[in-house]
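Next up: just one chain, as structure tokens, the form predicted alone.
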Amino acid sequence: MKSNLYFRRVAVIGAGLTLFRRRLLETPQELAWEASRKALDEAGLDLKDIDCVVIGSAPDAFDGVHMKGEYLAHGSGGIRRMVTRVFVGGATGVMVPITAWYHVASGLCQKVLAVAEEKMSPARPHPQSVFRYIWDPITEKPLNPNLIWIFAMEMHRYMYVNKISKEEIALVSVKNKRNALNNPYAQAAGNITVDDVLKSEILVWPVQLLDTSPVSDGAAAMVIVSEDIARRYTDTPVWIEGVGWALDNTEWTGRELTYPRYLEYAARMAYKMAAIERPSKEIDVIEPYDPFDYKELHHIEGLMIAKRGEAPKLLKEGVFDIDGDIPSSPSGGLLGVGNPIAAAGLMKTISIYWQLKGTAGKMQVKKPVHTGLAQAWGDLMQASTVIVMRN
């Protein structure tokens, strides 16, 4: 089936990554740019072909650097081009290749370099310490809450409501990062088994630390260009095909976490446009967002491959493994690789993007592919993206 909507078509053609780390010693303008270049170099573009740059980063009191956006540019050839910079907290890894589609399919750009980076380790004494900020000084504040605090609420609520084990949940981390064993840039890859999740220290019940990504620094970027010039630099281009977003309610008290709605809204505009009537039967590899391992089934649940409390059933069949019926996170996702934040979402859609182009090496599902899809996630439970490709 051909969607009814009309845009200028828009393809990847090169994509970079560096090393996902704790503290890694390049500045957050060199790491923008070692990926930059290496997504330029499979292109076959240099940096004055192009048009355009689209920049993605989270809070500036990460890097530690005012207006993050100006800064990066020095670092991702922003410099007398145009160049935009998104925020959409975690979300924002998705939403920079969707700002750039949006370029290309617009008429407005040709070529654009799309970039994200985040260097997570200089927030001192911990990166925890940025989200002291960002709650209701009335109704949040007074309960000194944090992230994972808020987090395990959502995840005890997943747990009971659907009647879910910790043990269930745990097998996420086991397979993403065993997946992330074949990923060169991995930074948290291992074979663990359900017993080590449960054994691990348990930072806020039920969230215990195998249950969570890592603290990263890292870099991503991919060339994403008109048709045209697609077919004139390649014969395997990757076409995005949907792009979808949403926000909640940013009231995350009065909403019931069990259910990702934000995502299931995000998800069916990107698959109305990619003209998806069936996610499950219709996309062959998936990469949700995974900075918990919960975040995983929740999040499959909200695009709509699995209903309602049965992702941990179907993962628990092997239909997420990388051999499985719909492979989930064959990069080894955060939980494996890293979660430099913005970096982060921009590295799972390339990942996809390597799986449809068939260059993903060792990563490479079994099964043969056409359709994938990448998701992000951010903001206090409300805000996701989302992004379609098929080869």
Contents of the next structure:
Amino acid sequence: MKSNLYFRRVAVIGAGLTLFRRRLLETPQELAWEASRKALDEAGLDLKDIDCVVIGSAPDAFDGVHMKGEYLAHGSGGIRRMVTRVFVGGATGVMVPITAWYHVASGLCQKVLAVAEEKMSPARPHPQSVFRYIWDPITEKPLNPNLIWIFAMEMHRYMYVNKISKEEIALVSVKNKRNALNNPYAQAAGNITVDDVLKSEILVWPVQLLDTSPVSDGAAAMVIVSEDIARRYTDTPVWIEGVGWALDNTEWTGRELTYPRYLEYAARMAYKMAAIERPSKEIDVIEPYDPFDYKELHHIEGLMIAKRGEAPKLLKEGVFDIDGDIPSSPSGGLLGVGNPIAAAGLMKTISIYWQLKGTAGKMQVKKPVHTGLAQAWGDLMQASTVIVMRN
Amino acid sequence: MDGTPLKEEDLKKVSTIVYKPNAKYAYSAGQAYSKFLLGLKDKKIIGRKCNKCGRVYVPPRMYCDDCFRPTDEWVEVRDEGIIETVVASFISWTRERIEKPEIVGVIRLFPSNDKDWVFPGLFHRICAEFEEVKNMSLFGKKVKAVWKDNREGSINDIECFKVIE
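In place of the form predicted alone, the structure of the form predicted together with the partner chain is requested.
All chains and molecules follow, beginning with the one already shown.
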């Protein structure tokens, strides 16, 4: 049963992406402009029609520019308009359409341009070093941590508690990089094998090079509008039916890492809004966040699409393949398409939008799809955002 | 718009702006961490307990996240615990390759039990070999803090956690 929330229906009517690449020569503003222009073109709108702009970018430190919202505003069409910038680390990409959703659902705006941009490659010597300042300055930073440590710790705990092997996890990377071959925007597509993953450079055991997504630059944008506008501009709007978001605390050292509890909270909120009672039966296609291969499995469990510890089994049975029962990351995900953090989350939302609209081209999944889900996650294993859409 | 795949000569064409902001931070440790750091100087691991939910915070907190009320008392937990998770890093924080891997992990400190979803936990170095990380034999092992001789009230007063049984 639908919950008794009172709001206006909200639809997506256009989207645009730039290429995802390492060291693009365009500036962050130029990337944001290109994605925004493409989204407006797909929607059939012009900038003068837009009332509000939502900008998403994860930490400022990647692009090397502080106050990124203000900096990106003109490239995102934000001049002389209501502009909001949101950021919840890696979860930002899906927080952007969620924020645009409540701008419209509340009645505040009719037509919102939602833009996400990230340019990771300017950071020297390596973008991960800017993450030194994500750690607690007193109890963690003195140990000289690097960012991959926390993911490796979570991955290893997940493997230990659920008795999952590296081979089973590597299959995610194989699947997503193969799916990315169909994606014209992808940076790291390829036909690889489990063996390639296991032989790749060890970064922080158990994380190896091919277990991770690459350093990327890119931007994504969406046009999100109220029902009457959607009806006027398109015959095939895709509705945003449920949203959810939640944070856990930063004390990741004091909690069980095997299961993303905060994601379950976020997913329950989105499912309730969309009247989904049995996610594994009612959702046709998913884009769970996959900056690391184990993360996709972890998130499929947190989304309650698989039972705890059982996502690897379903993956092996082909359930999450592009022609499976619940295709997962048909776009190629972050592992295949690339990971400009905020843009990557919005890219996943856009991928679901195109799947539901039926315009995903070579990425289109084999079975007919009606309900789709995108999810993002970030910070110190802490934040999650979920969006459910229907056609 | 074209992508720009990395080529050796491309790297030479890029002009890099080297810029070092002369920005330094003097963090405030606050009431809880100050007491915690002073405790480390005396080889003690100090936490804070919420008497309403019973949770023990290590590192300590002056408030309970869940109950949203002040925590009630200082407690000393043991410098022993169980390895929750452990990894071996072959890269530095600037992503340079390092020869001897650095072994770090999370220790669930006693008193606590393995059913606890939240527990007093510390992130620290673990004195062990890569092989033991790789074969996962360290999980669930009991460890004890190895204290430095010269302690100055820092998380680094603990050298690492060592397996004791």
